[in-house]
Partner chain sequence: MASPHYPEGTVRALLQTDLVTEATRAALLPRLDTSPYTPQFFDGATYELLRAVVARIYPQPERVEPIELAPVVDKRLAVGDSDGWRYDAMPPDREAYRLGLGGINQAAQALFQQPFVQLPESQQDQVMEAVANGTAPGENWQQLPIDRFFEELLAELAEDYYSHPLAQEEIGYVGMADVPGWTHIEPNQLEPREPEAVK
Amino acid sequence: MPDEEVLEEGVLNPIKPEIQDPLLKSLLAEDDSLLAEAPIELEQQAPLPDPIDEVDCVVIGTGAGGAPLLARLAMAGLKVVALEAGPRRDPTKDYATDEKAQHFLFWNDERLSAGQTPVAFGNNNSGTGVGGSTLHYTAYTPRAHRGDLSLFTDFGKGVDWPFGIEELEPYYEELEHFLGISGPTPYPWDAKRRKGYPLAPLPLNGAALLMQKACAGMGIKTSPAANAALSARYYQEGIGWREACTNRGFCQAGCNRGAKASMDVTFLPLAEAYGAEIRADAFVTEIERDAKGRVTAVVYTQHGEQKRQRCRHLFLCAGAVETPRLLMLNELALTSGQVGKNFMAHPGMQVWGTFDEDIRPYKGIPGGLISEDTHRPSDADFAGGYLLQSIGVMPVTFASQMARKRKLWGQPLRDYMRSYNHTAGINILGDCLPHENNFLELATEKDARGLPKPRVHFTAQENEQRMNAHAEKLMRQIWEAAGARDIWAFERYAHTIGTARMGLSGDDAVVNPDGRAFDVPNLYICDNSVFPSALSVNPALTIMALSLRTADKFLEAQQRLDG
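May I have this chain by itself in the form predicted on its own?
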């Protein structure tokens, strides 16, 4: 070992170096007190929560499933802690109008994708951070239809939900007014709603205007869509004023204005105002139980340190991939054999065209126009249905789709991208049926934490293939009527759904209609994993509605026990 270093009790301690600079040496010599080593005051970390401290509820996940119930439980006076795997960020400082720079919003841990129609992950369907996937969702918030919950009754295929639409309607209404949904009143495909949307629709972008005109000529009814982005300044109870959308169009890269109703600017500040604690960068790995099988604590890693939080009740709201993964890792709620089963993804077929008009597809709310005339097409050869919507697209996303579908690369891709500002798209959001070949399992391959990676098997079945074919034909007709050239289709599947479905019996479901696990009396699951069917609309509003309903059912049950 070199002379200038000594090893003492396993610590490498360099000898204090001699001062070499003559001027500095003379200045220090004038004041001997400066030569003495002053004690260095290190910043003291706040004491960790006492692991003996037991809270009423732990909520895993702060997205559309976790945030609303977190606020509801806190407002009821319960002591609640939320654990979020991702960081807390400041949208005003951390969100750029740059889709590559915003890659940190997505769940970027590797997920293995299998099957004949492997699902893309990352920016396609999952996020991380305080606010979950709502940080990058495009704010499309249509309600589910009554028939979406009764596929088996109506078609003899799929599975019915264990309750009807009347259970969700009060929560839809509450959410639309709390979040400040911008949309048409009356709603063309549900004109009997008790209340209209609180704000007028957002302006239509270039793709929406083209689609609107073409559909009108074809006899297809359209309307400005319902979006969880403010068309005007809006006062939100418990939050204050939120500013209106500036139509910058980068919703999927995060809203830096607070106009989009992501959970970090809506339910989460409300929850914290009522005493909820949110712990960011807290990755949950273990769920502890007592001899009776009740959850007693959650173990998580935060900033490299393992921590433990005791709780009386656990709400698992981590999404349709991480929720079943946690259940499998901890061998929890597995009696039904349905954990990881029935994975679904929405058919999201897109059709693109090039126009003479200057479209600027990055501008405006991405999903500006909707048609639900195809909810139950008269000429359908499939169960369920789909909605049509105009779509905007950011440039890198569009270029990647061109490379994947049309195999363009290098100079041909650059040449095509010169027409990007003249590009417009339409896509569908369609129902998907559960199937035994579509499921999630734990792989033998490990991630950076040493945990088995999730492997998701998905193959589009005959029903989804027929729906895609029907929709592609119709969308091509719309774009032809609009004057597009170079029309092409891109098959995709959006969102992660199923894997811990709810039902009336523990024989074929993981949770009951109130979200409580059949196997574990103090475990609740609330996210898109509990959906028995995929619905023919975007899932965010329904996930939030289920979240509020689950919280209310839980509080009612606790009141009965206390009484």
The other form holds:
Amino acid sequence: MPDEEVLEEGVLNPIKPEIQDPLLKSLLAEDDSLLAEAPIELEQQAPLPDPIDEVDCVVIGTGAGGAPLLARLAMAGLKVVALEAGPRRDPTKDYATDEKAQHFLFWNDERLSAGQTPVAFGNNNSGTGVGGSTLHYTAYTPRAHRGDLSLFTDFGKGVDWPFGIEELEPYYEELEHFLGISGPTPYPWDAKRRKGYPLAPLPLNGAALLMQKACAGMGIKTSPAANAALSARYYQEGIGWREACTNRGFCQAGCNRGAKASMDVTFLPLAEAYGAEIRADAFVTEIERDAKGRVTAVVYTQHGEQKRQRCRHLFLCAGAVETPRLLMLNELALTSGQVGKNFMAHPGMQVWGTFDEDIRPYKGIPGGLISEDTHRPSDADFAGGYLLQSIGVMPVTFASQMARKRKLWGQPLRDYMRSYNHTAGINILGDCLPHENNFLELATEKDARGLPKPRVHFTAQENEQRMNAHAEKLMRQIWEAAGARDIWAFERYAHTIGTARMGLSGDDAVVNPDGRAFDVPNLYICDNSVFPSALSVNPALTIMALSLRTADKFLEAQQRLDG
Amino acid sequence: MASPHYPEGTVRALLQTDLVTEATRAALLPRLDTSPYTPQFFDGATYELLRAVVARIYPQPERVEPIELAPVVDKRLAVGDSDGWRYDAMPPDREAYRLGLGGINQAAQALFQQPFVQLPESQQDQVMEAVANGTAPGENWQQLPIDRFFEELLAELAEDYYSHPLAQEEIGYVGMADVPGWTHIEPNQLEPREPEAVK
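Would you mind generating the form predicted in complex with its partner chain now that we have the form predicted on its own?
Full assembly next; the chain just shown is listed first.
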């Protein structure tokens, strides 16, 4: 994606959007700085094709938020269209086992990272393409715990979710079996589950085995982790056989085998089997409404052409950066004042060390081993908690992070990197509290599409800092016990969360507990943006659970209307 | 224990085998091309300055043809490609490179009264040390946060250098041999296509 300077140098941009919505247009026209770029004479615009075809539902985004509900709605017999900003590729032919070549997998439109602990985007947490960010997720799929949804009740900090874990559990169960999740049964930190994982855990690699041994000596309970990658061939309705994982270790830059349960090999083919249509390379710019404020259509650009798709209902599932950005650009669902607010990112502190053992950190499922003994540590001086996991890593990602942290250059840099094969890491995934200083806004700087770039402010607050300190100390102890030398820590923040929170009242939330926007009766939002708090686990499985639940709540409401 | 050394030629040889998928081979082989490069974004003098800076961050005295990183940076800036984010405190990437490289030259002038490219390596290293420590003199650093510039420069060069097949060979990485999958994944377990360190 070219940045703004390409435009400045006079290259014609065939996809520069013209503003269609009269309200937005007048708002933009009031802003002098935008006047020159916002044409005001409607007559001069080429009329958009306005197909009579109105579909039941348009879904924006095909990641963990959009794909499951797309399949659910299609299976209910609705006419549904998904608009995906990124391309559709064939992983078996198009994916290279090369980090740089897989650049296309990430959302590379530039975002501005502000605050005291600026969050990295792109390959850190933001995917694109048919399948969204699940194309690059690590396949880590722990369930949230009951207490993750009641932080305010338990600690007097953060906020509670508007419902309990029992609302999510049936969906977790359904997802684990549909996706073919490999994991331990019974689950050591939640032994009372009704159903176990459908597949045995994946084999442990070097980092996982080193962590397992060290933790055993320290009295920390560990287990092979739940991963959405197949430990055996698995059959799925609408899709057929998916092959088992071959320990290629490349989950974060794209699975070329279909073993990882990204949406493009699970829910999306299922949705298509039931008649859903997925349009790739379709970048949505406008959401049109009627006089009553109901969404009537979305306008998007595809291969340089502007198109309109009329719809009865809209599901916005673009993630915690693009979802609030679209709402802000369209002045939509803003009355709560909560859009863009409470941006959260998981503390993802990593600790690395060098071992005598030959590790070869590119082999095996990256997050092989887990401990949730730290979910509510007895000596914690912070609210919430975190999980511990072993991590594998690919060389370019490792080199890049190491360079940022250790600032090595010259011969010491090359010498250190030659110990890559003897490197192993562990990290945490910790809860993050919502905070007023952490938010997303639209910058005046434009991207190549002519749209304002999002600026995301994030500063790790006292709670996150205390959690990081607790975790770093513990992980250093584990790695020392495992025999590591030259241990170093990398403070990192993973995932994009918050910015369109779910709640009980339109006074302080954007969507209700069913995912429906308080302001707009036929707009649903479903992705990590609706999370009221961050959870102490990786978010993908919970986003998918919310997605299925949102679809079910929507279908129930439609039935009530019909009945 | 000193860092291991790996035998030469392993990755080059692997790329010719059917252990590597077509997609992966197509990604890696072009990076071995050493034909001369004409800069598209930088002017000639700034490009040579960038090359000189890169040569201090990735000194490769043992290579007859060093891995060239300046062309990769120049191409990216010419196209305007992004990695999806930028520190808000930093100007756009093109401006950051112009200011940062200019700042390195200002530091060279202030410390040794010569442009960076004309300094002997030992003095170039002293200039780089000053940039790394955030103490480099030069008016450009008033407009550019020196610590973020150095961090971004290191990160971009690291991604470019360790994407090169010969740099991957240097660190004993053979994940590009991606057809068979891995069955020996425990510590000290190697498969035939994984080179052992030179004793």
